[in-house]
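Take a look at this single chain in structure tokens; it is the form predicted on its own.
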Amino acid sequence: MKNSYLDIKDEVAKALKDGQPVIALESTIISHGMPYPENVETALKVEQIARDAGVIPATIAIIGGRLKAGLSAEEIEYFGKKGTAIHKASRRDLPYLVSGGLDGATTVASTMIIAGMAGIPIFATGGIGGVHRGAENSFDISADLQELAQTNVAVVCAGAKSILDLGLTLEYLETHGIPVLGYKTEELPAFYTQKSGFKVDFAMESPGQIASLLKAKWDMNLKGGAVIANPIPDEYSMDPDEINTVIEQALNDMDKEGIKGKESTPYLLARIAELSGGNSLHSNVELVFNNVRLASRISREYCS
């Protein structure tokens, strides 16, 4: 049944209703993520990429109170323009903003909520949140992990953040019985590096191998979605030891700021971004790049 509250972009539910092939793309990268006017170039060539590939884009946002799957130039370019006056809207937040009237750049919780009331199975993202360092502590564990838990949609990403405590992370997809698959690799990417340490549950050879298993784990009603890894390019991996070296400075800052929650993600990005002088920034575009042709590679499979 459709939902009251979503308005779907025409393109998207045509493809959808022929069984075309559709990737979410979330929004808190154009408004959150980098400064205007990169965002929305960039948000433009990420659509293009989709397409380029036959693939028909749904980039997930709430705007005016509306849920949409599917944004215009237009609208791309009003999300790149705001920036962070948008609220950043997780699953909590949707009420609030759907019953305010207001606009919302979603995250990777909010993107799977709305692709999921969709239909979309398929989301690519730069990296997904999980358990922070320290969390044994501030319990700060991100809605995205709750999320794959419960709704069926499957994230290409570049691992988790590496702002991130990964093992941890990685225990609580386990325990959610969330499967983390590595594409091409037995290796947990760590985001801004191809190598974290820490083993994938599957490695997974091909988006055909990879789109069978998702339709064999919903077919049996497994509830929730995956965890799909794949490595940044080698060309645009940086330097292990000098990406930690910078998070730690980065994390250290953070603290001493006191910033804490759902602020802490964007400032330890930006503050990232600063320290390796744009290099970190560079990186996280191209990983998504990267990660949206492989996105769309798997979509393909899943509709054939």
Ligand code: PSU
Contents of the next structure:
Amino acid sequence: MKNSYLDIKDEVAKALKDGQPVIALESTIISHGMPYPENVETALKVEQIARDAGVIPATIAIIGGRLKAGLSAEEIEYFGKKGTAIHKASRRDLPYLVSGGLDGATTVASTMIIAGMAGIPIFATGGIGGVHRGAENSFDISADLQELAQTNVAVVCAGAKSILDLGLTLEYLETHGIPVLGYKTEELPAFYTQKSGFKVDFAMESPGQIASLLKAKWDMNLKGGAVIANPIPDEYSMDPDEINTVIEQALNDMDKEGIKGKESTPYLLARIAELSGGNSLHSNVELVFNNVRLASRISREYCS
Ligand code: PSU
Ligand code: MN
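Structure of the form predicted together with pseudouridine-5'-monophosphate, given the form predicted on its own:
Then the entire complex follows, led off by the chain already shown.
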């Protein structure tokens, strides 16, 4: 059932055919989520971490209008160097980019779509999009949430940044039947910090328990994904007051500059990195590594 718009890298296709574990990785985090060259270093190291855990990585993107499940190191370098000059591609952008033969960096939503097409059920990233603060006026709710409602791919993340309204994000996830699992935690982590003041739906004690839950969900034909929230390791977590001050400042700056829509999240990510110096970037990189380690273990359990 190969999709005629989809190119699956050979080693990824082989692993999938042999029932070996594969994890999906996104490309917006490379082009829009981190500065060059740290973005490329991180993306390459992430792939190595998966391999060291016995899992084949499939970084997902759109190149020349082709949907790609699995990139070469050169392609990752290309996405990292071009940065925000590459289209940020969510669900609504896919037909335009594919029919136009263009490049696109895939968000959580579009990475899930392409991973789903390729048959990769587990995906690791940093943070997901959600309901933005002030969404009651702006209506800004990330398409990531709708995708989690309809595409059968589980996303391992470090929770969500408090650039979002985490309470409303959880309500939205509940409405759409998306389980929020905490790995060894009762509390939803807030990306840079282990705690947010909000509870996850279910605390999970092991990768095997998570894999069983996913299998049960999909065996019952309950469509959609799951959020697997994995707290940043203590040694890399930031001081909550420090990071929250920075986030407030970034939100104020965004309002002042009148930035909206798809530019909003990339602007905030870049502004937070700028305002907090190298601190937040270092934490960001480490939490992604941590998520890839967990996703690799879940993927192995899921395949066994
Ligand atoms: N949040 C982060 N880092 C990111 C993103 C979100 O902490 O890199 C990226 C992801 O690609 C996510 C996208 O899918 O931003 C969400 O954008 P929007 O809010 O425009 O849907
Ligand atoms: Mn948005």
